[in-house]
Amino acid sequence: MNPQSVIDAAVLHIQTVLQGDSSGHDWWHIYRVWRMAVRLCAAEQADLFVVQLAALLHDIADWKFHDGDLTAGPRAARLWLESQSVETATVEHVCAIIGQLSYKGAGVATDMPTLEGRIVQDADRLDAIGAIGIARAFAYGGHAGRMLYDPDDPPEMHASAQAYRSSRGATINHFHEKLLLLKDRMQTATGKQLAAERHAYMEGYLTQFHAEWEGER
């Protein structure tokens, strides 16, 4: 097995699997997470091969698009990795990261036991905030048929993963239920630094949004 050949094959595979996606979970989301994960990995000195595979495959079968099946992603990743003759220990590590990666609600801990997992989780969460995070939030909201904003429907700090997954709140609620909480959940030094700027950008955006909503600006 040649590691670089596997990475190259993963890129081509994910480009094919996610072709045409318009929900914010497209190939370019994967690309950004991949590149950011590589950057974080260099600072943290983790296993680059595991980090790259987990970043590239993390949305191979997202539960949101597979009837809520949380095992779909790790299962699809395992099948592909085994088809590439990747070593068993690496397959297990990558699949464990994918299975634990997702945000599960404001009141739910999302512990990630390995450094490689924490790197990929930070990279994925960085792509959920800032200017790109705002764009992705509304792309997914439109894809899922969610309202833009409903002042009569306040955000809910979900206490369980099930409550979070079944939520149908407006997209603006999602900022309060998830996106604004991610800054304080970053786990790498570089992730924390980058998240601070992106968090501030979202706060400014929301101030402008609500002012325009009320006709104040």
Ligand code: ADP
The other form holds:
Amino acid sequence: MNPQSVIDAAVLHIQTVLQGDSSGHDWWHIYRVWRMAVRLCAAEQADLFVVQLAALLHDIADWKFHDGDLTAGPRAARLWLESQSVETATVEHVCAIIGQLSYKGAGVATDMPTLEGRIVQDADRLDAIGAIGIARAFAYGGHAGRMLYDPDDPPEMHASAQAYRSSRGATINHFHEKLLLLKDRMQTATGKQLAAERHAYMEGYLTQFHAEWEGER
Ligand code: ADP
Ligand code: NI
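Switch from the form predicted alone to the form predicted together with the ligand and give that structure.
Now the full complex is given, and it begins with the chain already shown.
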């Protein structure tokens, strides 16, 4: 098994699997998370092979699109990694990261026991905030039939993954239920710094959004 050939093959595989996605989980989301994970990894003493594989395969089978099945992602990743003769310890580590990566609601802890996992989680979360995060939130909202904003429907701090997943709220609620909370959940030094900048950008965006809503600007 040559690590670089496995990375190259993972890129091709995930491009095929995610072809045609318009929910914000397309190949370019994977590309950005992969690049960011490599960048975050450069400042840490972490296993770059594990980080890259977990970043590339993390959305291989998202639970939101598999009826809430949290095991679909790790299972699909395991099948593929085993087909590439990746060593068992690496397969286990990558699959454990994929199984624990997802955000599951404001009130649900998503602990990540390894540094490699924290790097990939930070990279994935950075892609949910800032200019790209705003674009992805509205793309997902459109995909899921959500309103842009509903002043009569306040945000909810979901206490369980089930409640978070079944929420039908407007996309602006999602900023309060997830996006604005991510800054304080970052776990790497570089991730924290980038998240602070992207967070400030989103706050400015929301101020402008609400002012325009009322015809004030
Ligand atoms: P994670 O990578 O933490 O699992 P998701 O897969 O839940 O993130 O989300 C993918 C993208 O879709 C993110 O940018 C996220 O903010 C957005 N998204 C998820 N749920 C909603 C929602 N209810 N409304 C708007 N955007 C959403
Ligand atoms: Ni992702």
